[in-house]
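Below, in structure tokens: the form predicted alone, a single chain.
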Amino acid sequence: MSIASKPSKSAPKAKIAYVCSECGADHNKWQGQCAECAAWNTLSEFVIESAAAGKAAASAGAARRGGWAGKVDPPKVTALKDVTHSEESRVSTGIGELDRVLGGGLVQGAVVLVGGDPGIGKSTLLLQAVAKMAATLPALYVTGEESLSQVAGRGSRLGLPLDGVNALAETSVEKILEQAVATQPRLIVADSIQTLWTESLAAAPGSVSQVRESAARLVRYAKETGTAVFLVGHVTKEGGIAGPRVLEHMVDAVLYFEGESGSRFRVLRAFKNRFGAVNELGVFAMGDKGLREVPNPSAIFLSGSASPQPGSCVMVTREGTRPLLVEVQALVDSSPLSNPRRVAVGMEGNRLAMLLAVLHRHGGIGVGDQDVFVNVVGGIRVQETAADLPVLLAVLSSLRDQPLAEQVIAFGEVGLSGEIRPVPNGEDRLKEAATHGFKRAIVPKGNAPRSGKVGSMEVIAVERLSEALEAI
């Protein structure tokens, strides 16, 4: 009588967890709503590797790399004042606007996530950067969405020097890292992270677990070897980077490509940067030879009309370390609705409603029966309070159908009691306006220079909203 052999008890059973794609929280079982962030239908299955399997995989990987997988010294506590540190060495990408957004260049071992709408120019920009850095920084361009012939064809159309640029068409993270160990590149571009997968997980490529684990392995390799890594990320219909939100926490910098539909201008914005200023802005123009830098972006955000138009006011905003001249337009028209519309494009709608209430209470000008539309020209989104005063001046100009005086700029925060508050870096804003030939500036008293002038530009300092309305 034969007895059937029992299954081996040594075979580990895979442990399943359910990870929220919004906040990255783990759950033991699937449920409709995340218990941490209260988001609905965001839990996805995640296969957790056992500790024994993870240790075996790490030992095997160290053996393949020629490393030592022996005993690791326990960590020790160190006083921060005793820690020696040095400035990060940066390498220029050969593209000035990209260097500006990165904080001055690419840092050794940095992991940068680049997101944006399909076709906006993510792959084009990174291929241009890789081609320009290939002479000084050996690079490996990994494509999981295109063939090598398509990548080479794009490089030829753009007229890029492809000497020294190595490419790999692969989606397996293990094979990519094997090639990286063999060729020893100092820069890796993964296009895109949603196409990569790892053999340790059974989930499909693009799932939350695969994106999370693939990115974690590339980040680990970058920190261990000092290799800089660019990750290209897809975006969702809401405009955020697809995959778990923990992906943005894992990387050192998050860059977003923005651009209006049909416009040839592209804006690259840093939303996170561990090695530089956040909200830094880079401006590009798309042409037949790829993305071209725009060294003077203020010129493209200003109107090209020869004479001033009603409902228009120029302000000086600040993106990161760069002051920008931006045109704010307003349209005020009688409303056929019982509840007039308040539409703001490029700024917060609730703030527009608040500013209109201040204009009525402290300026004596009511638009309660009018539709009010406000637009920031050029697709720029102004998130600072320096736009308060220009918005109200543009609204008043449209309401009275009278243009503001020629070559006038304004900036300043408007308080609920009608006071005009100063904004940061007022001197830099005034110098930028004077450089572009503006003759008058209406600014908060706290931002006005003592001489009352910046170059040949007259500076009018105001403390109350009523004073600003009289000044125009």
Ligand code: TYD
Second form
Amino acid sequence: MSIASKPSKSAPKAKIAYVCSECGADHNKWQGQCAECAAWNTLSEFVIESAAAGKAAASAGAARRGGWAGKVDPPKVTALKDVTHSEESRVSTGIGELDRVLGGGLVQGAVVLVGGDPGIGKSTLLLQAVAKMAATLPALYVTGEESLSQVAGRGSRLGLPLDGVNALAETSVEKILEQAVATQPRLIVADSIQTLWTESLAAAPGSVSQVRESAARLVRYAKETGTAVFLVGHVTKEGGIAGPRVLEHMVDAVLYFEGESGSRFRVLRAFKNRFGAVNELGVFAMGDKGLREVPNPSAIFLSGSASPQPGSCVMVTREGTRPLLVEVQALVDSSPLSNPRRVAVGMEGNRLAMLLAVLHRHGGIGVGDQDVFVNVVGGIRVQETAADLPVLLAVLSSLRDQPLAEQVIAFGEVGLSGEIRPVPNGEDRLKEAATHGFKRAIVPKGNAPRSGKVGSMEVIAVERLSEALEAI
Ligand code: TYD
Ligand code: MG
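Follow the form predicted alone with the form predicted in complex with thymidine-5'-diphosphate (TYD), if you could.
Shown next: the complete complex, the earlier chain at its head.
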């Protein structure tokens, strides 16, 4: 159902598709609901190619979209084993945590989308990275949001060496690429992709079609020239980067900047990475000298309260390659509503509902008439199932208004039949907790050492939810 599969042979006419801003799916005609992701009112008109741009892009575009426009020589097939390729060459960004998230440095010709809320520090991070890399990778910093003097002012306030960094205050993709061809940077930063627009489309800058097409131009340039490109993307209130998730398909890596507005810690997470592992975390602290790396972040996501509080449980999560101590907080309160609220911040809401059902069915503890709020401290998002057990312990602790014993950690997946399942890298997690002086750990049996101890920390192995509830 490719839209380009029926090329008009006569006078070229602009081709229109209706693109969902949630999932990026194309539709031939407008409809109220997206047929792919079932979101409502997300389709907007998108001129795929204007009459002028159509011809030039036809051959490349048709191949990309799976259709075949016009009578062009068929492409030549190559045996994959005969394709010459070089090891991807990586350049260190000069920021260890950023390198880590990128999978060991920036790959030449890679296009990296950096998303996050406004004000989280995307521009700061990229300016710092660009300045550090300038000696090896001459850069073009394109700013569509700030003036050149703002960018330069920030650079000098942060004490960054700005030799080798060219800046351009421009939003037209054509002009940006013209400058790129003239100055031959090895790295381009486009801050932000929402401000860019291309002359070949009539739509307004910031619209789905402009964002998509502008990004596509930059991606094409990156692939043709081997220039690395960072695209900065603001996040829509639904959480999708730049509205169209289709950007995520076009780029090589999607990094997401997270953090609580009140906290100075920022987490950079790889959501997609063609050149490295996903879910790798980089941790930064925002200070008056910009973003500082936190190479040893394990205990920064604890609330730091002196004595244990009801409704709080410390877990050891292992996001990426490092164990992190993270505090999960729960508040359980009798609800005035007939349909009590379940609110999860930093974890998945459906998972919380499921865990509460398991707690009722297999732990005999019902919260059907209670509002349940769960929050992961520090604005970090925990996606792994190892959070199940700590979430339930925190809920229970809040329900009973009794703190867990001091210096306890927990982790473990909770199954639908009330079993506690082991999680990967249990030993690492336990060691990390022991290093930080925790005294007891409640963990799945499969993760517990035979001796029942790690260092001086006592490890309590549990197989069923009921055992875990007894253990506290
Ligand atoms: P910025 O990088 O402009 O955010 P983004 O590009 O993601 O919108 O960061 C702006 C925020 O960072 C702003 O609220 C101020 C704060 N900040 C500091 O606290 N210290 C600094 O040295 C800098 C440069 C910014
Ligand atoms: Mg910015």
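The term rigid core refers to the most C-alpha atoms you can superpose between the two forms while keeping them within 1.5 Å. Bear in mind that the values here come from a model prediction, so they are computed numbers and not experimental data. Residue numbers count along the first chain shown, from 1.
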{"property": "CA of Glu174, rigid core aligned, shift of 2 Å or more between these two forms", "result": "no"}
{"property": "Core fit, then Lys272 C-alpha moves 2 Å or more between these two forms", "result": "no"}
